[in-house]
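Read the single chain below, which is given as structure tokens and is the form predicted on its own.
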Amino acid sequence: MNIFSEPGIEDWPGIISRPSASNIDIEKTVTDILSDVRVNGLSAVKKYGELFDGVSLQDYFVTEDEFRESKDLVSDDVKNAIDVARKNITLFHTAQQESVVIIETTRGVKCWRKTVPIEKVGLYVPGGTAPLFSTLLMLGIPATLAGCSNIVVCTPCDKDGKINPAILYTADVLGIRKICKIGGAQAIAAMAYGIEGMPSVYKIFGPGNRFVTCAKQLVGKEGVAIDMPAGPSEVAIYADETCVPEFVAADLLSQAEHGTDSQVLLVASNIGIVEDIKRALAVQLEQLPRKGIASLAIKNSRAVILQNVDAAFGLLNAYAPEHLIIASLKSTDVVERVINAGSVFLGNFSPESAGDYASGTNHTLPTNGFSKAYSGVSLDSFVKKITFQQLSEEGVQNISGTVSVMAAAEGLDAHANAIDIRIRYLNNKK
């Protein structure tokens, strides 16, 4: 690890950057798929299927065969967890529900607010080397709470043209049925301009790679709304005398093994807890299936010694990490000073990966210094606030004078206007 030892507030921005990952070098590759998939439709989806993945699919639709299938190739532990997941992500989202609030703001003027599902919306779960079904819990369970009437999720399949049985259980659970065996870009274009038995949507959630993160910036600019910029996953922990080494290591590499490029950043309060982690993390490594990943994402991290707690947090706040664990006995006293994060892991036992899995909260988080201005996924992502006013007789008298001058002030004489004649007709009626 880097290692940096008291560092002044004007080092903090080199310290705290993130690798530059531009999308030029893929970003005509990637239009050149959008545009493709926009005029050609499916047929350019079977292209691009065969040309990257290698695989060539007559039906890129789930059948009702295979999601029944699936019900027996997942394992009864398998089952267990993702019920128990499902529950807790479902009680916690259910909570952000909203009952309409009728605000009287003027006598005789009523306004309120009220909470309208997204109705078509696209889900894409990544399904290569870690085929990620809880992400199809995180957006499919606030997906369905919301209201959404057309749900839809693209998901790469394998050569065999069978996708992650694991992914197609959770689908069941949750009464989506609308699964489609695409990936990559091309899976993106699909569900913004839709494809032969598959509408297109309005909005996009989901992580990926490279290429499907470009894809979702560019329909992004063509009016599909998506959930977030995304970027590699990260985590910052701040570790004091009270943590617990070998608990540290062991969350700085369940981040570090999402990818090489997995962000990793731990801010501690003196150089022997950074010592005791490093040994942890020697161990630790030795033993992961996918220490290769992990040992390249931890070599490029960073471990800053900061004894004054509210510089580190100064330090924190600017980096605006998607996960932050305040590793320590004294969380709760510290927590107040957190202002930019995507989620937050407070106390010794509260690893990151029970926010990624069970917890209940959503894993689907702002990355890359994003935390500063975005909300991580929640059931208000896919809903729409539309408001509503109205205004009696009694209204519009009481509110007419107000609206009359502003307008007039503005120059904007027929909004006055607007106005004026319904209480020259008020006036009339007396």
Contents of the next structure:
2 protein chains.
Amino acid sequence: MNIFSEPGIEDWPGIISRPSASNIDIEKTVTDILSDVRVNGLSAVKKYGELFDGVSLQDYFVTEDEFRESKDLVSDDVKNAIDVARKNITLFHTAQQESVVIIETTRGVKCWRKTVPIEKVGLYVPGGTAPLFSTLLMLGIPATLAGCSNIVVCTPCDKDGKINPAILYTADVLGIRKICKIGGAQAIAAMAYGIEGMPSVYKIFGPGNRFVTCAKQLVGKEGVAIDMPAGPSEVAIYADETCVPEFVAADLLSQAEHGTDSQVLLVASNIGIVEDIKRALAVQLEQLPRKGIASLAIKNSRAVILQNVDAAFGLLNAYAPEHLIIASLKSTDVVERVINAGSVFLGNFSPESAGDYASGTNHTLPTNGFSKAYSGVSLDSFVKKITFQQLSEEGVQNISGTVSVMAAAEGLDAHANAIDIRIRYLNNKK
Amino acid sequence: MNIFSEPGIEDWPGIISRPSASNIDIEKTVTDILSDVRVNGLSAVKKYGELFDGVSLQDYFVTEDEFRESKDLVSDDVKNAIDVARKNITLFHTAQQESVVIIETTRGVKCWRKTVPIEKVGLYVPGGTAPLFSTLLMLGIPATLAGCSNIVVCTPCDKDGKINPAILYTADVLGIRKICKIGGAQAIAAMAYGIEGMPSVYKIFGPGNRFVTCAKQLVGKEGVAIDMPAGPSEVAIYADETCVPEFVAADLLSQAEHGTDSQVLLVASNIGIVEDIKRALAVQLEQLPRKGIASLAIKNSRAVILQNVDAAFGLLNAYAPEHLIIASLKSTDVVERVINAGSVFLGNFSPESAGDYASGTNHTLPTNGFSKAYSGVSLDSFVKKITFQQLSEEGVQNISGTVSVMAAAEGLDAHANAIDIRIRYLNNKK
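Same protein, the form predicted in complex with a further copy of the same chain this time rather than the form predicted on its own?
Up next: the whole complex, starting with the chain shown before.
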């Protein structure tokens, strides 16, 4: 852990800098994969599956039999946990639904917005070391709540063509039946352009490795919507003298176990707190199966001592963390200072892992400082809002002067004429 | 106008296809401009201003004197029109504000979302033939309503270093004081990376030419948020036997005058309507100052006859127009069929130009079929929504089992430990 004591604001950029997230070095490879899948469809997907993952399949779509089998392979404990998490996530996201409100901006001019689901969405669920069925909950629940009519999931299978049963069970519970055994950049390509048996989608969600991230960036540039740009997972913790150092250490480690590139930042109000947390870290690290990964991430992590709470939150907002834990009994006093963060955890009993799984908030969040401009995934991510306006005869008369004058001032005569022709018609009617 | 009578669904893709919006041919040029401005700041901006626009300035920022002068140069008519438009746009966007709702997903687990303004935003206002002060209203009003603390505007000046006074007057009225006389890709670069006198921003808004669009795509790939991908402006009109053909013609022309690449699509319930509209078009075209541009756009436009209303809206949704006018006395009966559109205009007295200027809805809308996944600009575009959770001792106990089981099933032991350590602490306290 690198410790910075009372750094001046001029030192902040160095302290909060993240490793470069550039994918320039793999962009050519990913561009080629995208073009190949766009032109050659499933046969290109097969080729890259064999090449990169050593996987060769007859059928790329999960069958009814596989869904059925998955039910027997998932323990009751896990099933119950998925049920509870699903209930909480559903509650929180249901509250994000909006009703239509009609605003009469001028007499006779009614305007409103209507929320309409994005018809076709693609969810990417990474494979690899951890079978992230929680990611499927976090993307699948708002997608189904929003009413997206066509939801496809891509996730890599193992060498035997199997997908982790907890992922299949979760999909089944959510009513998502189109699961495609494809991973990597070719999965993003398949969702963006469509392949035999799977339509192209309008928006792609989900985390992934650098190839997946790069592919999402590239199809995003072409106009396929994506959830958000991605980077390694992060936590920042603000800890004052009312924190419980063992809890803070456990929270830092739960981020650190994600990978050696995990970003971990501790901001404490005095050096004693940092010392206590370091001691707790040493004890807890010893007991972790993923000790190797976590200890490297912790070694690269940063602890900053800033006694002044304005300075502390100034630094935290400049960092704009994905997750921010406020480990303090006074968390509600300082929470108004948070400007940039993905999701915030208040007090000593709100660990990040609560939000990762089951508090109800979404765990798909902006990393890499993107919380300065981006929100995490929510129900909003799966809908668009269409505006409507309806002008009565009185309404068009009431704003006709305004529109004509502005259109003329912008040199757009046909715009003015579209109003004027209606006014003449109404005048002739009289 | 190309007429298609009762085309089968297999012919739709050809009918609704848009010209390719690829910017591949200029990507290298724009990439070079971006890098140059990133490294060399204002001096690079100056260089490109001289090279592309023949503009050489001492001071790139609008001065107090210029703001003052603009007040005298704008007519009272235009000032009043700006006032009315501003009032309506403000009313409609204010209604988009959200209050915080705390959801207790499980006893002791409180979750909520809070709307927080994006601190630094950049608005691009194109110059060129039309001085689009309406665009500044449409971007500046929600930006100020949202509470963005740092709003910068880039807009190209003329050869004498002047900006259209209506644009300056609008900025002044909105309280936006940072106006930078830069256009083109170098303006997007200046906002994305910052230059002397202007900070880098987190999100960039506004329409522009191909260079501006390409620059927005490229900085977007790097993680600077952008409002939406852009393409030429479009209108689709559904007209049945209750439309007023002269109004439809006027609306088609108001789109067509934007440029020869404007997209205009008419869907009518019978051929007689199309014939009537064509006659009205011929008459009105003659009277337009921008006749040349408009007649070319109309020549390339398409009229589709589909008697069946399901088919008609099927085609319109597949096209996903930026603007959709429902020119019918029965507009409210069919409006539920709209799935993909940016903004919808209902009935015979709701021309697109009403929404372009003054009905209150935003005119920055998704083109090129992007309304399948994107919304137009709204108050939402200038904020992010941060999620919060606060667990009480009871709360963490209530979801501890769920989190531990899920974390273990995903192989993330430190995640489970962050919960378990708190439960042990609480058990010891008892």
